[in-house]
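This document starts with one chain, in the form predicted on its own, laid out as structure tokens.
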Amino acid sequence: MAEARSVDLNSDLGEAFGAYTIAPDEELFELISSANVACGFHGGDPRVMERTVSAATAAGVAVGAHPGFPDLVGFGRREIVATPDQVRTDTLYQLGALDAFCRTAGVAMQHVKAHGALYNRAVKDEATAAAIAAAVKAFNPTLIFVALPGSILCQAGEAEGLPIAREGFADRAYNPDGTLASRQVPGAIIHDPDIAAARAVRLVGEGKLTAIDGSELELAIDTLCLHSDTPGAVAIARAIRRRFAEAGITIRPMRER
């Protein structure tokens, strides 16, 4: 991806299911250029899919996948025991059920994102990061591959020769080795719109952010994530895009980064 003072900014959305709602969705489609819409196993179903991917093409949000461990009752942030194999399949189901709802829409997918605990662990482990990049490629060899700068996942789409975008995260705190702090630990999500924001600016300004520890971190993004459900995602993401529109800093979707 091109280095820039661009950056695309997703939001995880379509996770609502049946007759529950989770995030207020409606509201961040025109404060964001990038939906990772849950594909049915963390969250979402076949009609909530269908509206969502609707309602990112009539707002010009460009439409990924979200596929997550089929755990809708712990929202995919679960450990769950699930081989490579297991994985790989899962995945290519969940990336052929949204591609036939972009496609009944006359939109193309533009990226996968893996959700919740099975992004965790392929941030960190070669078989369920491989599992993961696999099954993209072997989907669609040009969609764009988020991933944790550095991380293991990272590397694994770089092996299958995918395009990368490289993620932050506006509303939470990191550990110094660049990792996501555990949800456990206190201060680990960021409720605040002005401190999301500052960190926001700084990390797609300077590739810097401060870790969890106080010490410093070094990160080169593409992309910045908004969680749907953190408490104040609206306030969240309007107070980046004023600090944004203040710094210089435009908004594109991946694809055109």
Second form
Number of protein chains: 4
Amino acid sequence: MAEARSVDLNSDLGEAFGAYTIAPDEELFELISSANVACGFHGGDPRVMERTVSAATAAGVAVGAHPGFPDLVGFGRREIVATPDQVRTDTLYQLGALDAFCRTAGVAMQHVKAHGALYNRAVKDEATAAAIAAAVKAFNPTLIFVALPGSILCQAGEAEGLPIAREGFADRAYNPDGTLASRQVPGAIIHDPDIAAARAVRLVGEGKLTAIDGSELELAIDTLCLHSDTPGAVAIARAIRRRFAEAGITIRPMRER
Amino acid sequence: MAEARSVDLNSDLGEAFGAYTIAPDEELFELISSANVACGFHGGDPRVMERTVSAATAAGVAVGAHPGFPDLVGFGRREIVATPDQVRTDTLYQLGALDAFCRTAGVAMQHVKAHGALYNRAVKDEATAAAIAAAVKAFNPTLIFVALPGSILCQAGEAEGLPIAREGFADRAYNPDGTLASRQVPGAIIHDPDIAAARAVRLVGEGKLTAIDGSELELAIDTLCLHSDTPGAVAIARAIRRRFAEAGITIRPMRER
Amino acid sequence: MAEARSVDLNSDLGEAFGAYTIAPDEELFELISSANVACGFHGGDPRVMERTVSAATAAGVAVGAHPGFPDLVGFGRREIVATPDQVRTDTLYQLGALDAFCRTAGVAMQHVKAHGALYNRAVKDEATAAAIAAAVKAFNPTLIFVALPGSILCQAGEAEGLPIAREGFADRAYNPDGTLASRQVPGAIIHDPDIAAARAVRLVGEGKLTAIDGSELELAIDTLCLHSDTPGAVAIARAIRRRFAEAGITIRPMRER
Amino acid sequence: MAEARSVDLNSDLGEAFGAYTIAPDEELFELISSANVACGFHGGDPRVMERTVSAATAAGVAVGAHPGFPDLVGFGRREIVATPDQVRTDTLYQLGALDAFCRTAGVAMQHVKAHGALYNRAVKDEATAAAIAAAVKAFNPTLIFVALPGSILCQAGEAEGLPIAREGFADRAYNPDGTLASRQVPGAIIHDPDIAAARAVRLVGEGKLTAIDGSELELAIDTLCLHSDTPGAVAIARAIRRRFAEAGITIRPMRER
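To test you: the structure above is the form predicted on its own. What is the structure of the form predicted together with another copy of the chain?
Zooming out: every chain and molecule, the one shown earlier first.
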């Protein structure tokens, strides 16, 4: 599987807000190839967004938008039963806001990845998925659409003709159907860097993953998500990079793959 | 003054928010040539912004951004002692957000006009004025910068080399130095359509205006602001258009002048 | 049914926000007996809250809290998939905030009625209903708990031992099971004052109502809701009062019944 | 000065928000005697507020309200040019909201201390100071009013007849007139635990302090503020407690002094 011997590493960055910080952004920039930058609805503010785009660019990390539900106190992790029109226009607003900072930094936005509850809802709800994909298509049809492979979200991006980056998770447990296990389920978040790294190498190198019930999944992915706010995120990222180097897996932004 | 026989009419629109409306936007679209569209910080939300850009475009009204302080409960009318960096990045964010809706509507953003307390602060504070101008320059140096003529805000736009539209007000009283009388001052807001219209014709046709103390001002303007939330805004706009027609003054978007 | 010959009329008031107004509060104060006052999460701000409590008290209208989801842009009409702990603490916060204005106005809070999507979710979700009831019980167990009769919300209030006011709606259509028809359903909102008034008289006088499918419901109610933001709310309230007067039905705050 | 041999130690706690944390609250609870609890406007949310009141009470720490400007992204550190009516009603709202959690925790609110830019503005602006004092008086005239001694804020509390706690700062530099040096001034924030502790002992034990220009100040204080978000806050608090123990200075909540 020569084509699987390179992968993108993406992480959610720029989720600080005002006086609040939440993740070790500075350390992660050196470890990833694509940054999903919060756009002010679930996290991020204009200063944080500008700094994040600038730091990502300086580190050679590609920039993408990370739109979420308008729910700062819930950090975008609570589903809002929004209409498709609300999802579509909220997404457009956030894409535009981030694009201002890409433009002034002289960098082209690479991709879009929905955040938290918006991503999770879009993975299973057609109208939400279509609303996000429609916003991306209308804003810039060359943006790469990041989605769980095989999901309704992925299909919505394909239906709009968007370039797709299929996403995998090294630090999250999977259900046997290829969906992510809920964060509420024990064991849903993998904290051990060695276990996460071993899963990552197998997923990228062989396209295989063990689900939470012990069954085996086949998954072809283009980008691997490293959760920035998982305790030990930096340790996990370092372990994965070390194991990738040993396995001959190279790390490249999704647009270069 | 042949060059003064046309003028732009601008109005703040799209300041509704969620279930709340605040101005007779629909009626004003037929009466103005340029819309200053709220960007979500002091008013406006993504649905309102999309609708407003779309309705403006359908009515042949040019679209501009109307960034404000992040103060919905204060409707952007309270000064926030923000740093220049906060003003600059807040402005960039708002420009980008609105631009998403311009882009999807297939229309180019024409201008930028700061809102409320941000405008008023920038008229007299150099650092704030420079921060707004810097944001506009960085985002798109062809955007027309709307400012009170002779003000520090106007000078900041000129210093960045931005095209300037000098703005006048038919429904606001002026201080003898050419600044606007505070809304708190009795008589600061002119409610009588006939008086406002007469002031407008004299201002556009002759470049002259009577200040609140009775003294005479000379003012050359490119665009006349019609406050959308002044009670009787529509009546004032109609009276002005009628008087302009009688006086042979034509109404054109600022980019066509 | 002598005991049904008096009823409370409640309405959601104080839902303005900053420069935005949304309902003819002043006119409604003369027509109702209990006001559900927004607490700043879906509408209302501290100035509006103070004014509303003061105006209600001056008009002899009893004051209750109207807590909602923290979603101003959605006006509290969108469900947020909040945890019971989030619902409980958000409710406590809003009860306390409103109570400050009751205290300074020298008036005791009479009741609590959840708003919009929070009410609708609590009508059918036990954990949400229990969270609201627990907040009310902990804050002040003598507060009257307003709920759709027979609903899960009503049961949650009863389980906490709270005094209950069973609520009916004259301007909303009912499903055959006694729940409210969704606002998205055609005919769900009754705009005709005469029809609403006739339904109100029959509901209060006879305890009967015709559901949206034509079937007959039996409903005993203590308070009748008049939606303040229904177009024609004032006309509906006036028609109901006129018909009540003709039918000998008196209007009294829920605590006096 | 036997009466100065005990002092209250207050600290701003509960300033986390949603997924964001900002200060080592848990460690500080063991070191202080009074907590100024954020009320949701500049920091804090209903869950954080409940947890903070509960943890303070469990640690024997008295609870006070810490109202701020409605500016989460600015963390309440930017002045908003609010009207006195806005300040008064915003303060009332926040007092009520926090009181709900005091009530359910079975603890009486002890004091009120304005936050950040609101405190700083009230120290020098009479209308703002009077608005805060009026809110406290109307809400509960037995609440202790925390203020910089001799300041306009302090005078406003005295004018309302509120019990006053005069506040000093061990980790902030003073101007020669007894006001605090701006955080923008180099040296305004004292990071060295030993220096802060030595200043604290001298201030509490002798009522003396060296100002930023080297001049000597005389200051009688009732409560000493430990900034929770100063880097090294815990180390400073520990150093002060150790030095207090050596000097025979006891630490007691302000209501017990």
